[in-house]
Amino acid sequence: MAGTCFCFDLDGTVTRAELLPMIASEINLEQEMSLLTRLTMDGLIPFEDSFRLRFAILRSAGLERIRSVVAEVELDPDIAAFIADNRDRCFIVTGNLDVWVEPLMQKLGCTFYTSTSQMSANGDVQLKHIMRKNVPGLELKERFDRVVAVGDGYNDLPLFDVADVGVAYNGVHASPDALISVADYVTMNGKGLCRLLSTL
């Protein structure tokens, strides 16, 4: 057991865009796939459902161009920067697809815990398994003293139910009202954020 560790969503909190909307612009369903993602995150659909179906839609777009457009979102540059100071105590915990957000992966350094993808034999991408976001909690649970959840939607709650804290994230959008009512801490801003967790 060793201190603290941060488990951080990743779209809309780390990255200062969701990014299944962004790669939808791409293949010109941004409108239908930034509905779908609010009612998400709101939890007016199930996040496994929602995210079999924004796969579906999305795949088309192909795996080079989806990655060149992740390639290119914007990272908060205080989560990134606490995140590369803390790089062996700092998680981050997405639903995303793992061969999708391999740039961030790259560019951020530390662990991911994602949904993870198969190939088919013709090359295409199937998804093998949806992330649940409470057992790389569990997980990390059994390797530090205390767990720290930073997130913003509905999707978070499963990882805030096992965190020691939770810290509701409004830098990009509002939290939903269930993800506050469980929070330790709502923060507006990667500054303020960064601050906090300096503490804990």
Second form
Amino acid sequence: MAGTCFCFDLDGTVTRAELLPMIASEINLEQEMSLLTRLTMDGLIPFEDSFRLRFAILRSAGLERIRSVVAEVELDPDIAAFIADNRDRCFIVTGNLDVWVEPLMQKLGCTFYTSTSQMSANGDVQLKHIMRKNVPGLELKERFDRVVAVGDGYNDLPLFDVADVGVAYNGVHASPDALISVADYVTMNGKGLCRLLSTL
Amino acid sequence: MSIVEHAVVAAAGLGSRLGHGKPKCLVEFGGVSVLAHIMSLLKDVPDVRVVVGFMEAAVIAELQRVRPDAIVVRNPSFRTTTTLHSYALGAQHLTGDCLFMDADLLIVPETFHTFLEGCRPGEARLALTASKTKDAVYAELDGEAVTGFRRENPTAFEWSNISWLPVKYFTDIGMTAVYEHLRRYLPMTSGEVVSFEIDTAEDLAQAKENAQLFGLAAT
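Right, and the form predicted together with the partner chain of this protein, after the form predicted alone?
Whole complex next, starting from this chain.
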């Protein structure tokens, strides 16, 4: 396949709120989660370690409860519409877990690359593989002439590194300087982002 | 209404000749930044792209406040390139015609809108202003057509650093000033605006004397 494809981060880019803190607030672990989020955002804990810890905190909420929170999250209407119009060349590339974000796979209807889980014999969700975003980025580069990456966090750096065009997204919170320093563009809401994407 | 769909605003420079230690577009007039003024002038242009470099975080923060649907284009090599490079980066991926302007301008709004309304598809057009700045690029005119640029021997009008140009003019650029690059496309039609550039302390003082002209209270 030729042409341009678009890789979107999920939390705080396509969704108008970060999903993990939303789940944490359901089980009254907001403070613990926000400390961990801050340490991760400040680059003090690598994303993979942070995600393992966050997974350990949040799994106690139970799969159904997590999915019901995820299903309720508000999507950016402009970005969701862009994805709907370009389903075969839009991809979600997220560190979030496959079984947790499943409700959004159905809503958005495009292919997701996620961290993966497996069910243990007693029905527990266990972490199988944590997403490294350069892997799907390189895979998509084989299929498309050009890869455009859109994201807002440190864990988007490996994707920006392999993408042809990087767009830092400040629509929900400011992207870290490290991400902006490797970006070609910065956009500040879904309208501006989609106007840019429609010209790429 | 004008036909202008795209605007590229160059806001990457150091502003060292003004020497305020911040980008010129963040200089304030009565609490209104020059960038807020420019964004207010461009409020009816759907696609606005602002090229940033020096102190980009501060420029992005101001832009987020005044025009959150603007597209920020990064020029990481702002220290070693000219505005021409910023224009080329800003117009990358666009087609057709685009308004190009600098972000260190104060403009009388009515004259700016009249200029935009006079823009036609495929017809390159320069905005001129009465000569006044210290480091002017003077326009040589034949009627309304600009036939040449010069730095010495002042003429009645200088180029205001506002232009309506086909994007393709920027596909092949060198390390020159914008007006030098545009010479190859002369003659071009022109229209007059009342604008003040704030390149130097003298320019800024002159603009401040005329601050009541720029509709800043409405920004």
